[in-house]
Each structure stands twice: as C-alpha cells, then as structure tokens.
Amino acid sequence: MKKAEATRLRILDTAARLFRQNGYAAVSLRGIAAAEKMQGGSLYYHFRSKEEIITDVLNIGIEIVHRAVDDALAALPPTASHDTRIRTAMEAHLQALLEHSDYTSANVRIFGQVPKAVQKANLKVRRAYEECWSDILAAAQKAGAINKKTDLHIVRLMLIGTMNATLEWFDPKRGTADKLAAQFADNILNGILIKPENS
C-alpha cells in the first residue's frame, strides 16, 4: 500500500471512531486532524471536504457487512437450507456489526443525521446490501420456506432493521454475537406464540 493511501485510510479510521463517538455534527476536519496530529490542511490533500469523508465511512461500513454475509453463505453447501441460510446470514451481519468495525456501527448510528447529499451518495451501496437480502428471502419464498403471502419487502426492514437496532443494547459481557443471532432466528423463523390445538 502506498504512503498516501496508507495515510488516507488511517483517516477514514479516525473518523470512523469519532464519529461512532460523538455523532455527525459534533466532528469536524479540524478535530480528525487532531486527533491524527496533523495539520489541518494537509487533510485536504487526501479529502476534499467532511463530506467525502462521511461518505466513504458509510460506504465502508455497509461494505464490511455485506462482504461478512456474502462471505459466510458462500462457505455454506449448496444444500444448505433456507433456514441455515437465513440464520447465518443474520449472524454474519451481527458479527461485522456488534465485534468488528468502527464503520459498521458509525454507518448506523449517524446515517440519519448526515446531510441529504451523503445520504443520496449512500444509497448504491446500501441497496446492494438490501438486494443481498432480498435474494435470499425471495429464494426462501419461492421453495416454500416461506408464507407466500408474506410481504418480503416488509420483511427484510424488520431483519436489518432489528439487527441495527442492536447497537443500542447490546452488550457483550452477556452474551455473544452468534448467540444473540440464534435467539433472534429462533424468534423470527419459529414465532414466539403458541398456537392452541384446535386453531
């Protein structure tokens, strides 16, 4: 890696951290470049604005997860069930976004608070990410691992929606990542009431 990339990505590691930390609007060019002991011009060399800079951590940390999911369902056999798809899936997702990365847990967090430009900027990526669950949930769908009535749409918010939630709560010292992941299929895939037997 080269000394300008190296410098760059060191950057966006920074930001990254601070952000997570302290929120959009509380980070500044001036308060990364001191916090990278380096003088708020040289920054511009690598970025052109604060914008770029969130904008490639979003991206970024979309990116970690998506790789994490596509990742642990391509090390499955093709035989693999639905329902094994779907549970390693969400616990691939977790895992990149609970353990992992400063990015995965700023793109989360602040997405809501960037300006419009960025979050448009966003969208490409984090539609991919979506798309990635909506082949697997249509999959499910159409052999019958799920109710054909079953809106997908509505669906796939809830998981990722749910599973984002989890930076708000989790914590560590309890439990696991993998393990919070099985409780949360368990709970999505089976249900949580019990039907009477003469339903």
The other form holds:
There are 2 protein chains.
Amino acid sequence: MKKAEATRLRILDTAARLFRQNGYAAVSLRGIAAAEKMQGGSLYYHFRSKEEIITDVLNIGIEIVHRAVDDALAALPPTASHDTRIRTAMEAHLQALLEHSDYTSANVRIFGQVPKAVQKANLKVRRAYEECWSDILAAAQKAGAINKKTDLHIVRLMLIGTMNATLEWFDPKRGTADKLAAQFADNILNGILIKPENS
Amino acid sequence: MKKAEATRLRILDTAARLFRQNGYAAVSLRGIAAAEKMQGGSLYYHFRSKEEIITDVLNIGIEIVHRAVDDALAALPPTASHDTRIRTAMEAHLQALLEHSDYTSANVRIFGQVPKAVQKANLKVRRAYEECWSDILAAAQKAGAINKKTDLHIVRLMLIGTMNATLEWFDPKRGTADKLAAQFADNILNGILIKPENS
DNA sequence: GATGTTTTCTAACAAACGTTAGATAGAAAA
DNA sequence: TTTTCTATCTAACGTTTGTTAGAAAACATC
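Rather than the form predicted alone that you just supplied, could I have the structure of the form predicted in complex with another copy of the chain?
All chains and molecules follow, beginning with the one already shown.
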C-alpha cells in the first residue's frame, strides 16, 4: 500500500469514528486532522472537501455491512432454512454495526443530517443493500415461512430499523452482538407474546 | 398566555423542528431566530443559552410521548388484555413520534449528539418513560402473556428502538401512524414467521 | 548529493458561530 | 401624554469553520 493510500484510510477511519460519535456538523476538518496529528488544510491533499470525506464514509459503511451479510449467507449450506438465513443475516448485520464498523454506525446515525447531495450520492449502495434484504424475505415468504399477506416492505424496514436502533443502547458489558442477535431474532421472528392455545 | 410565554413557545417549536431536521450542531441560533423573523441575539431574552433551548426541547419531547402513552392506557377499560395494552401504548408512541411532535422526534434523532451535560439533564424524564414501558411489559409477563424466560430489558429496548427507528423512513403517503402501529404490533407481538405446525 | 515528487504546514480569507451589552421600539401602566 | 416595563435590534467580540495557495518538509529516484 502506498503512503497516500494509507494516510487516506487513516483519515477516513478517524472521520468515521468522530462522525459516529458527534454527528456531522459538529466534527470539523481540523478536529479530524488533529486526531491524526496533522493540520486541517492537509486533508485537502487527499480529499476535495468535507463532503467528499463524508460521502466516502457513508458508502463504505453500507458496503461493509452488505459484504458481511453476503459472506455470512454464502457460507450457509444451500439447504439452510429460511429461519436460519434470516437469523444469519441479522447476526452479520449486528456484528458489523456494533463491533466492527464505525463506518456503518456513522451511516446509521447521521445519514439524515448530511447535505442532500451527500444523501443522494449514497442512495445507490443503500438501495443495493435494501434489495439484499428484500430478497431474503421474499424467498422466505415464497417458501411459505412468512405469511403471504405480510407486507414485506414494512417488515424489511422494521427489521433493519430495529437492528440499527441498537446503536443507541447496545452495551458490550451486557453481552456480545451475536448473543443480542439471537435474542433479537427470537423476538422478531417468533414474536414476544405467547400464542393463545385456544384461539 | 403572556406574550413572553407565547414567544418562548414559538422559539421552542421552531428549534424542535430545525433540530429534528438538521441535527444539533448544524442549527444555529440565528437560524432559529430567522425562522421566526427575529435576530439571533433576541433569543437571549427568553433563554440563557443554546444549551437551555435544547435541554427544554429534549425534555418536552419525552414528556409529550409519555403523556400520550399514559392517557391512551388510562382510557382503556381495566379488563383490557395485555396484548391490547401493548398495542395501545405502541400506537400512542408512534402517533406522538410521527404525527404530533417535532420535540419527540428531535429527542430521538439527536440525543446522542448533544453535549454531555444536556444528556444528563434529560435522563430523569427519560428514565421515567422507560419505567412506564417496563411496567407494561412486566404486567404482561406476570400475567403469562410473555414468556417468563424472556429478558424484558431487551424487549423494552427493542420495542422502543424499533418504534423510534420509524422516524427514518415513515412516509405519510404510505399510510398513517396508527395503521403502521397496527402492523408493527402484529409483527412484534406475533412474530413474522409462521409457526411450524409440527414442531 | 542533487533533483524531482509527494505530503504536510502555514497564513490567510470570508463566513459563520454563541454570546454580550447597550440602544431602540413596542406595549402597558399611571 | 408621560413614564415604566417588556421585548427586540444591533454592533461587536472572540472563536471557529471550510477552504485556498504557496512554502516547506519529507520522501523517492538517479
């Protein structure tokens, strides 16, 4: 790896972390640079603007989680049940979000607050990831694991939203992301109410 | 209502809306004032600081949703099932969040990004609302509607997190908050998978 | 070591920020 | 109408921001 590439990546790593922690507007270029023992103006050698930095952070954030989910699903046997596939995808998503990626966390936390042009630039990779989930759920519904009348659009938004919301309260001292994923999957897939036996 | 009270409220309404839309740091006092056809310095007659404004917005945000849930539950007959109580509370929460309260939305969106002192000032009312939900769920579990082994702490966080996540994608053109609440309640309470009949 | 290229520093700019104190205008009371 | 009180404007302050262009330093090549 060339020096410039390594430096660029360091800057992005730091930016992702700071954006995730403090939001977009509250993080200055001087702040990012200072965390890397550099001056703010130096960042312009590597990036054209603050917007380019945040655009990259947002895109990488989705790509990381998308790849994690794809890889986890690819590692399953072709005979895996739909229940297992959904659980596996959830676990991969939560792992990326909670334990591996400031980038993904930053995306979740601040997408709604970045300039419109930046949001627009992120939509393509975002839609691809959403499609990945839609495929998972559609296959389950087609196979009969999910009720035919269930609106998968809502389910997908709910699933992803629920997982992303863990960002605001997940505490590594209270368990690991994969344990949380298992609890989540149980709750979401099976529901939290006991089924009445006489209904 | 005195003039000062009315003006103060107008400023808060606008601040809640702008914070909700753009995050904390990106909203300036001059921006809030301009939206009310005033100058930035004028806000200091009514509030001591930007932090006082955001503290008020956050607190009101929780109080609104808490009151909505309390009122909705109080209107139920005492014989209402736990399923109904949970559904009612969810509907009230989503109504407040999605249709009535920029304050609640602002809280959800930016709590994680405000200064630590501001977060700390919001914790009391926040905890009271969380307690409200814990009570709802504990009653359901005690009555046997929720499995005894289910970790209610996680369920509560998941429920509230899921509802709050709707902020990022709810679209009034695709349905009302109460319809969404019904779909949500079905999905969360009953799960999204069809139960295998021979398990 | 000299030269060329890459990378960072630096000073500066215009704009924006939260905040303050006094001036001014508007409203209420006498 | 005059006086008092309330509410907003205004100019200013020190600080911060994203950005630019040229200088300087670091690195690579011959």
